[in-house]
Each structure stands twice: as C-alpha cells, then as structure tokens.
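Given next, in structure tokens, is a single chain: the form predicted alone.
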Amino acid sequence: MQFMSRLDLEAFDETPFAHVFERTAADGYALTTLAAERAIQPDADQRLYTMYYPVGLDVPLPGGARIDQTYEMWRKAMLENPNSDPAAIFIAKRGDEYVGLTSLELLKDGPAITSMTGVSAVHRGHGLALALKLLSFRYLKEHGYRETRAQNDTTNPPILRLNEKLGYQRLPGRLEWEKPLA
C-alpha cells in the first residue's frame, strides 16, 4: 500500500536533528546540490544517475516493482520535469563520489514533494538521508513553502521510520489490487 505523508514546515524545528551535520562532516561527507556540482563537474548529471540507479533498484514499490530507468528516462523524469530545479536536488558525496540524494518536485500551486531520498548501500548508517532531508526543508522554507509531502510504500520501513522521526503525518492511503487477465 502506498500513502502520502505531510510535514508542516512552519511548525518543524530542526534543532533536535542539527547534530547530524557535524556527524556527516566528521565521517568525511559533504552536502551540496546538483546546481553547485554542475558548476564544477561537467558530467554531474551522469554521475548522479550512476549513483541513483542502484539506489532506485532498492526502493520497494507496489507489486514488487522496482525503479529501473535508463539514463534518458531518468533525465526526463528528474531533470527535465518542469517542477524540477537543480538547486533542489541535494547530493551527499564523499570525496568526488556521489553517495546519496534527496530530490524535490516544486509544485507551483501546492506543496513540494520529495520525489526520492536514497543513499548508496555501503554509505548507509551515517545520517545522510536525514541530513539531505533537513537541507531540503531549509530550501523549502527559504522559498516560501509551508508544507512538504512524501509518498511511500508500506514495504519501505527505513524511510517510513525516518519520516515519522521527522514528524511527517500520514494522510489516507490507497490500496491497489492487480488481477491477471490470463
């Protein structure tokens, strides 16, 4: 089952989580945006996709589906989407290696949507997903958003726990059934 969660950004206080930035830095990670990376890395888009692809395969979806996109499909969905902004795609990196991301869809007449948060398997456990989400909240507040939403599947406990820890409130869910016709 998938459901949407919402977070009231006006009421959100990042103070209890602020330590995560010191932790990630102490562990050798830097946080940036795709916009900043494009200024110094001519192949930033391709490098982000190279990190994104295996992370996307880890995301559980209804019916056992997986995010399995070619570079062109990913580019169209994430980078060429009219609700996308490279300054709203947050990247965690260690040295020159991209190891995590949070990307936002900036809806013109609605809340922002976190379209993806993920960290490469070998870099999990360092607080990167939390740090990236916090950066996205700062960005959204600076740009006048009062609410952010995330859509998750009930089969993704790690992101559900993180969203709950941050104070997301579940909205009514939806159930999907599939019946083979043959």
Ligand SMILES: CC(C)(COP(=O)(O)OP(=O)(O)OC[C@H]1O[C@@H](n2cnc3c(N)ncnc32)[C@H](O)[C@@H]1OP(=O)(O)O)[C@@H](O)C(=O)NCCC(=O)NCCS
Given for the second form:
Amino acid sequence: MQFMSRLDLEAFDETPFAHVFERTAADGYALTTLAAERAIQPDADQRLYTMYYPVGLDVPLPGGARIDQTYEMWRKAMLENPNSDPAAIFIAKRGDEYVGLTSLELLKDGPAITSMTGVSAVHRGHGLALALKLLSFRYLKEHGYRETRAQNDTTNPPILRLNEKLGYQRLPGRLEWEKPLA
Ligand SMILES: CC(C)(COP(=O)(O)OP(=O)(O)OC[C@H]1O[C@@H](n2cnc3c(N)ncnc32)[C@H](O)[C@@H]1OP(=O)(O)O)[C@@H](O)C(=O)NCCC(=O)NCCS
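Having displayed the form predicted alone, please output the structure of the form predicted in complex with the ligand.
After this comes the whole thing, all chains and molecules, with the earlier chain placed first.
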C-alpha cells in the first residue's frame, strides 16, 4: 500500500538534524545540485541517470512493480517535467562519482513533492538521504513553499523511518487491487 505524508515546512526546524552535514563531509561526500553539476560536467544528466537506474530498481512499489525507465523516459519524467528545476535536484558525490539524489516536483500553487530519494547501495547509512532532504527543505523554504509531501510504500522501512524522524505526518493511504483479465 502507498500513502502520502506531509511535512509542515513553516514549523520544521533542521537544527536537530544539521549535524549530518559534518558527518557526510567527514565521510568524504560533497553535496550539490544538478544545475551546478551541469556547469562543470557536460554529461551530468547521463551520469545522474547511470546512478539513478539501479537505485530506482530498489524502490518497492505495489504489486512488485519496478521503476525501470530508459534514459529518455527518465529525462521526460524528471528533467523535462514542467514542475522540475535542476536547482531542486540535489546530488551527493564522492569524488567525481554521483552516489545519491533527492528530486522535487514543484507544483504551482500547491505543495512540493519529493519525487525520488535514492542512494547507491554501497553508500547507504552515511546520512546522505537525510542531508539531501534537508537541502531540499532549505530550497523549498527559500522559494516560499509551506508544505512538502512524499508518497511511500508501506514495504519501504528505510524511507518511512527517515520521513517519520523528520516529522512527516501520514495522510490517508491508497489501496490498489489488481485483477488479471485473462
Ligand atoms: C531510503 C534510502 C534513500 C536511505 O538512504 P541512506 O542515505 O542510507 O539514509 P540515511 O543514512 O540518510 O539514513 C537516515 C535515517 O533514515 C532511516 N534509515 C535509513 N536506512 C534505514 C534502514 N535500512 N532501516 C531502517 N531505517 C533506515 C534511519 O532513521 C536513518 O537514521 P539513523 O542513521 O540515525 O538511524 C536508501 O535506502 C535507498 O536509496 N533506498 C532505495 C530507493 C528508495 O526506496 N527510495 C525511497 C523511495 S523514493
């Protein structure tokens, strides 16, 4: 089952979490955005997709579905979406390698939505998802957003725990049934 959850950005205080930036830096990670990477890496989009693809496969979805997008499908959904902004796609790097991202969908006159948070398997547990989400909240506050949302699957404890820790409140869930017709 999937459910949406919301975070009140006006009430959110990053202070209890901000120590994570020291941790990620001490572990050798840098945090940036796709907009900044495009300025120094001509193939930044392709490199981000290379990191995203296996992480996307790890996202649990209802009915065992998987995020299995070609580069073109991913570009259309994440980069060419009118509600996206390369300055709102946050990337974790280790050296030149992209190892994590958080991306936002910026609904006009509505809440923002985290469209994806993912960290390459070998780089998990260093606080990268937390740090990237904090950067995304800073962006949203600076751009006048008062609420951000996330939609997650009940079979995904890592992101559920992270979002609960940050103070997201659950909204009513969505149940889906599949009936094979043949
Ligand atoms: C979810 C995911 C992004 C977490 O990335 P991460 O960088 O390892 O997470 P962090 O190190 O920042 O962890 C922050 C907090 O999240 C929670 N958390 C992270 N991994 C967890 C796990 N395996 N089990 C339980 N809680 C977990 C904890 O509360 C953790 O805080 P703590 O370290 O103080 O206990 C990562 O597991 C991932 O990429 N999963 C596959 C993609 C996915 O499902 N994305 C979410 C849906 S879009």
